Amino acid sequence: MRSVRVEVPATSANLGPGFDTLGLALDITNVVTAVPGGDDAVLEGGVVDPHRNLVCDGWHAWRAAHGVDLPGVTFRMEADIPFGKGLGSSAACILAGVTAAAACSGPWSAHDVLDVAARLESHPDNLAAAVMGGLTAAICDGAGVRALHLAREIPLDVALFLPDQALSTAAARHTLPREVPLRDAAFNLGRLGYLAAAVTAGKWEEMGIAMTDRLHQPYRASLVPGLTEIMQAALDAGAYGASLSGAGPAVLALAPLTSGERIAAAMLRAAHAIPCRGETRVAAVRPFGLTVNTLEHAPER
């Protein structure tokens, strides 16, 4: 086996009233090396135990979905999506396991390594973006999960305003509540399927309102402090949109090019208002999902 190297973009969930739905595919990345070797998948320098990790989880989730026989690995990781704060981290990781598995086995497809991810995650909004680009649409349904892109080129800046403290996403489901307003659940259809005409359409200064969500935001605010005092501060600046990422505490901005360091820095005077401490990042809608590639040695220490 020849070592295999797999880089996983970030992702952001939701963008509103997308929940569990749409993902968008950032040019921020994770690269994971599996370099064979040894009698299992082991993570180097794993904080606690190397073997139990989601990006080992991955592995022995495709050997165990498609019963293959796959050498011990060593998986070594190129961190740079944020892990806690709503960027899809651990479907990063997930994907990273799953498919560099896949590549080791022979053929695969793009819809069987999302198949066998979303065992490990149930909701597929990250896994099909990462895996596809753009922003996408995705479900569960019995024959597994079902994306399509809404778009793959979306010329925007993303700003993004990072809280210290970390969330986790089962801490952020748990505020949610199990039963809904019949006017709320209206409310996200109409703006999802606005969102959706406005992206196809190329309408950025229709985000704003089709961005508004009443389904988790709402219940979610109370983990982030000064969500909505953050969303505002971008919009004031000039972003077209603006939304927690994922299940947070990241918030999210889809602005103008060139305008994202101008908007992320509102954000951030906004958040250290409140006072929340953080930090910002500007990245780009990256128009193509995970990247695999086979490499004749393994890479150095």
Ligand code: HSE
Contents of the next structure:
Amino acid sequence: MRSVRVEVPATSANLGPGFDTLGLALDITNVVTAVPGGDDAVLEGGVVDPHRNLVCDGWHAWRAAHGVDLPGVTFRMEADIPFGKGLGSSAACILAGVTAAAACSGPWSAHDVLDVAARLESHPDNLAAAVMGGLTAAICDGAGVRALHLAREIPLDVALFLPDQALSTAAARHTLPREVPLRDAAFNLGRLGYLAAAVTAGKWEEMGIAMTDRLHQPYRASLVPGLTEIMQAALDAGAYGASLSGAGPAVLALAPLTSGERIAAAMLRAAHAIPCRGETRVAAVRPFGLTVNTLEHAPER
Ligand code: HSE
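Alt. form predicted in complex with the ligand, vs. the form predicted alone above:
To see the whole picture, the full complex is given below, headed by that same chain.
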């Protein structure tokens, strides 16, 4: 078996109204190299348990799902996706392990990878965008994941405010009510449809209203100090739309090309006024999803 290198993008889920369905791939990536050898799957690096982590879980999930006999493997990860910030780092780690196992097993498809990864993460939004790139809509239908592109190329800057404090998705989901009023569900359905239409038509100036939400952001705002103010600062500075990124705590703004740094600076000023400490990044939308390369030689340590 040869070594395999998997590059998986960060993703921002929901974009406001698309709770658990919309995902946007960004040009921030984790690169995981799988080097065959040993008796077990092991992740080097020392940050997490080498045997029990999402990369190894992904590897084992593929093996179990397809009944394949895989050798031991050592994973090396170069991680650029911030952990616990709402940018799909869990999805990226799961997908790295699943995809490495798939690539070591024989023919595989992106759809197979998505289906297996979805067994380890309850919502398919980040996973679909990370596999397919661009802006995706994904659903689970019981048998597996169905996902389609709303757009691959999105000519916008993505300004991000990343609070210092991480937030677990489990904690952020715990704040959500089990039931919501019909008027709030209808509010989100309307915005989601309108968002899809705005993206399809490239009417970015409609994204501000399209990205509003009543199903999760109002409940999560208590966990993300300054969320409302930071989103408003982005809009006031000229962003087309703003939302909590996934379960948070990162805040995302979609901005006209070349204005991302200016809008990120406005978000940072608003955060400091709360005060909420953090940093900013400006990203682009990645039009393609994860990539896999087979290496001729094991990489140098
Ligand atoms: N749709 C998920 C949530 C995304 O909002 O909980 C988590 O990254």
